[in-house]
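Quick heads-up: it's one chain on its own, the form predicted alone, in structure tokens.
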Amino acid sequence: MFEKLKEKLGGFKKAIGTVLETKENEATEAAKVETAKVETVKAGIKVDIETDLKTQVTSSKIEEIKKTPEPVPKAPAKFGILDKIKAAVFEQEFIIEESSVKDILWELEMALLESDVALPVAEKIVESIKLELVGTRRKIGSDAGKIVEDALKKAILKVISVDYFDFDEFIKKANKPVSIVFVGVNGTGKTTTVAKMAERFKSQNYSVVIAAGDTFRAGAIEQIDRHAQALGIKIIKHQEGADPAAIIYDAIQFAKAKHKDIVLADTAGRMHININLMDQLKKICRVNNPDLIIFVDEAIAGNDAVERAKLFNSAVPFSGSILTKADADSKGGAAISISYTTGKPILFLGVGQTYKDLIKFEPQWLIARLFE
């Protein structure tokens, strides 16, 4: 799961990495040679070692180095010879500069586009690992793998994070009937996830009601028929062709009656330039008020799959997404892309073809898949 990412990741890491001991090897000569020729001066012997800078350091500057505060670069930050020399020296430390990692960073903006990472995505981590390093001073010596690890791991959780909330949580605590309404495009799994869904539940000792309110597709109600009686669920359907908005209010009318805890709402997938099947869809929301909708889609479809969340989020807000076929995803643009661009969590992750797999999407978690 997200190997390609995961290389090119690691690729990066180890590019810049070799980047910044380059600079902490020029700054460490640098230190020796500046070292020298204070212990010259102080020696009282005159002398002009000769060296790639341009001033010379008599005791005078060293004062005056010593006295010149801490600069507070904007970038693009540039440090002069003697904020180099202050670093080296009396610090110990050693400046990033954005020339030193500007190319690098480039390579990693394209090697996220080709991992499928939406282009506003891939532009803000970079810029967010940009901001991370560049004007920075580093110890001489400090590990510098894990210092471009750390800007990686701060700069992908930041668009994956947003708006996140705890989804088992919000269950716990919401009143009794959990209505779930699911949408999204044809062929991406909905109908299955909806199957995961209620097994999950179940296995929490919820009681499931499932609503077969896709209609439309020749087939659909069978199919969700079998998986609740696979999974002994209570199911409400009506014929092919009845409006899904009612079988879903009967689902959860039902579901009060009966004191039930949660209703899973299945429906047709629809594209969003589909005008008629949007109408209805919004028309299933305006009616049934759902306490969430969640939109499914493949998480291979890549940057597809991040435009198509972006429309039907304008069309009907969604509350999270669920991505299936995680598992044969090795480029992970979509899971890294989704939540930035609609500004919803992802849910959960479809793994497999059991109703048991699907696992709980964290922040954390993918953050260690991508850097284990």
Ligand SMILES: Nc1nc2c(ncn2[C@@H]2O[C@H](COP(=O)(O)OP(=O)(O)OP(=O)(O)O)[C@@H](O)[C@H]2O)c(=O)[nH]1
The other form holds:
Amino acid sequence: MFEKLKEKLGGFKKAIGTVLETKENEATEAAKVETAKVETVKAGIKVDIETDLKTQVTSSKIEEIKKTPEPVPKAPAKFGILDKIKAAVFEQEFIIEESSVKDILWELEMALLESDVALPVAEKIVESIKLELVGTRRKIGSDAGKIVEDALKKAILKVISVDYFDFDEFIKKANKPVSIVFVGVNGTGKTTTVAKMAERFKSQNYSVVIAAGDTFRAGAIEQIDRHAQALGIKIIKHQEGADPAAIIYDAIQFAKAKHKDIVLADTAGRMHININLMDQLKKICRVNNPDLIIFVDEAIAGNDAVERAKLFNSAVPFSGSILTKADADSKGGAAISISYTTGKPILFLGVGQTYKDLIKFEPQWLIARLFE
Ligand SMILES: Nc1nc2c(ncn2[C@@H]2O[C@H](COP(=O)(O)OP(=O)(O)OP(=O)(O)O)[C@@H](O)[C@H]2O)c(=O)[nH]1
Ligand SMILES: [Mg+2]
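Cool, the form predicted alone is there; where's the form predicted together with this ligand?
Entire complex below, previous chain first.
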């Protein structure tokens, strides 16, 4: 998962790390010269102070006889200033100018675009890294690799954490039944995801009802019915061609009557440009007012998934996304871009074809994956 993106981020880290190390070496050399100068001055002043002290000691003997001896002046006062100078040199900082990282940042932007990261998101990441690295004072001896990695992590975390909420906490606290409608274009994995979510909820001891809301595609009702039977979950279904809004309504009424916790509604795949089918989806959501609308798309679709998400979100504003087939996605572009572009978080990743192949998405988890 996301191997190519990992590789590209690693390449950037190495390239910019080299720039930091070069800058640091230059600053260290300069510091050595300054330190040598200070040591010379210090040695000279030390001689002066020793002479002063001798004089003071002689005076104090005279004062002793006069009963009130003068305190011996404290030599470290003079050394204190010198030590401060010396420390400043040792702690010398170096600054990275924009000119020295401009090309590398440009390459990073290209690498992100090649990884299917959406343009505004790639720009945002590069901008954050630039803000983090350029013009900031760095101490000699800082770990260049860590500085770059931290800047990268922070930049990516910012774009993938948009409006993040803890899905499990939300479900726990929500009034039951919680109704969830799954939407998206054809073949992205909605039906499989409904089954995976049903399995997950069941394992958390919630009672689940599935609504067979795809009455459009031939064989869709049988497909979801097979999943429901395999998982031992109640399904509400009508015949092919029936009104999906009515089926989902029935499923919610059933769940209310039988005190079920969760209603998972499958819907037919539809192209975001098909006005009639998008109107039907709007009707489904208007009639049923679901607690959550989840947009399902394939991670491997990259930028296409992000574009479709934008259009679905404007037709039926959704609560979050699930990216399926992440197991087959080496680029990671959709996973990086979809939250920032839609303003809605990723909730889960589909990572295979079995019921268990669903991972709860947490921004920190992705960051750890990318930099492990
Ligand atoms: N590798 C992999 N395959 C997946 C994943 N999720 C779904 N699939 C496969 O994708 C194919 C399509 O899945 P469906 O669940 O039927 O997709 P859909 O969105 O319901 O399709 P329509 O109802 O036709 O719009 C199936 O072969 C699934 O097994 C995933 O996370 N990883
Ligand atoms: Mg389906």
